[in-house]
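There is one chain below, alone, in structure tokens, taken in the form predicted on its own.
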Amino acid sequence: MRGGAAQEATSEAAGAAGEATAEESAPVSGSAGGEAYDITLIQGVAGDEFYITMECGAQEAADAAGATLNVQGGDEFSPTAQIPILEAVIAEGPDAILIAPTDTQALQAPIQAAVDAGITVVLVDTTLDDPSVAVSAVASDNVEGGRQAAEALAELIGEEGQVLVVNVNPGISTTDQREQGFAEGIAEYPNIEYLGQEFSNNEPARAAEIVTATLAANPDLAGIFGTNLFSAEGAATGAQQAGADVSIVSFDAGPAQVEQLEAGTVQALIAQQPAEIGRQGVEQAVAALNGEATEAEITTGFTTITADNLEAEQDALYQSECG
């Protein structure tokens, strides 16, 4: 039940009985002395270390606020998987929902339905075409992350040669913005030719096919930016199959990405701050529920990780479980 409705019901019951004490009619409190709000985090996809790490940060903030956090996510990053989960959560009536929309357009109406039901909504990681339906949107500055990827790749290839982006699917705000930032950043290097982006449908095999085909047409391809784990993984496979020496920059820093870095399959990782996204998402939700001011947009930063600084940047790596 949402917090406002709970308070109203409690007050009415106390008035009818005429004998409730102040303690009995007061809102239920959590360990931090605040109201025990029910908050649900709907991840972009379940089991992904990025979203697990986000959950860890969200749980810390929920514990500090005396709130209850529930976590749900689909088995794939798609509106088809996410919308039924969102609809079921709306029916349960939590006080707030933190959600990483899997499509900028397809989730607009379902999230509006949550708001219409009186649920406070915070967008985390990904966004909508019209994010104003939410009280706050907390995410990495993915355009800046793309620029950082461009800088890292330019350094790896000596600031000259041809480069390619292997992206996921169009219509995903985060990866669209990463490509945008990369294109803007790589344009600052006059001796680098940007071949554009290709979409892998989040399938490593398709990413590998893209790279082998690109190498057949452009044998001097020097670098690739994979906008997520599977894009980079497939790109590396394609380069290996073609016997090409290509530098690869990947986004995120989960265990699989770190293994790729340690094996030399990729040469740099652009790590986000998912725990901070989760933490601030809960804080914004609680502030809104308490009638306090919220920030419409909050952005978080990145860390570029290479084999040389991996040991020193352990805190930037993602978690496979909350400790």
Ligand code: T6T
Second form
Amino acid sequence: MRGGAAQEATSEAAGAAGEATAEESAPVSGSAGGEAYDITLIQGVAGDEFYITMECGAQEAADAAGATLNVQGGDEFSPTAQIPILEAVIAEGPDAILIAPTDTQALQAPIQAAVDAGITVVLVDTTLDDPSVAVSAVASDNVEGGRQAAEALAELIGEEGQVLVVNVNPGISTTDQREQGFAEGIAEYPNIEYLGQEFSNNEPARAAEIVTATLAANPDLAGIFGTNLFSAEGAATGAQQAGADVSIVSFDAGPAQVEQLEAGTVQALIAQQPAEIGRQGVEQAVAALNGEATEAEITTGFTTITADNLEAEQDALYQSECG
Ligand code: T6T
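Previous: the form predicted on its own; requested now: the form predicted in complex with the ligand:
The complete assembly is shown below, putting the previous chain first.
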């Protein structure tokens, strides 16, 4: 499964903010005038440029609020990897946790445990079956993103032929919703046959295998939608290795995906706004901690990137490190 080694990155608040320790009795003042809150961001997986870019936005907002941001992520996108990390963070007792739950059901009780421990929770990117445990959920409109992918792919293939979705795993809110939006959108084209979805387990190699096997059975396959960074990247590699003339729309805009767009292996990227998700997630956490009003749901936008607007849309691309 894809992702780097478990990571922990702590960075101190900028400016006049001090460091809160157990010994201090008076609250430490943040640069924004409030307390210097400790916030932990738990990514869906470490080493994924979507979450790295989210971290960059979260760090900016933490710095602006005089808060401390700690970032952690598992070595694979799964509840098995994420739940022990969450439990360890709960034991540390930060003021707030921003988390991208790796499963809509499996993370419900562990996140409830964080809330029961008095920790403010904000959901970022993915969500839960019952998101009301969190003070806010900040994410893309993933159903709409899937619809946009369907429209882009339909146009690329001249509105006819067979299409495939390479998804991640069932139970992930974001990618399930993208497939749902794609299926709804593609149903509007009577001459397009949707072959259905297959699951890559977030592994590019598995995604590539899915595509080569599908091409062997359906040599006229016209288009593929990869629902996230690793599924899309692997799907494009599989199509390229098979030498197939297939149009590909990829969700996300990591560096490898941009290379594939430049090489012409992929025709369109649907870039989310991960920095904005991180920024707003921290702002919601700080508002809740300050006793201010929060928004239960915040939706961020997309940019569709093709070879034609790639140069103009550089700011929409994901970062592999914070600049
Ligand atoms: O597509 C993003 C994220 O939105 C999704 O929930 C999981 O995969 C990514 O992190 C990309 O790899």
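C-alpha atoms forming the largest set that superposes within 1.5 Å between two forms make up the rigid core. Residue numbers count along the first chain shown, from 1. No experiment lies behind these values; they were computed from the predicted model shown.
Colleague: After superposing the rigid core, is the C-alpha displacement of Val122 2 Å or more between the two forms?
Modeller: No, Val122 moves less than 2 Å.
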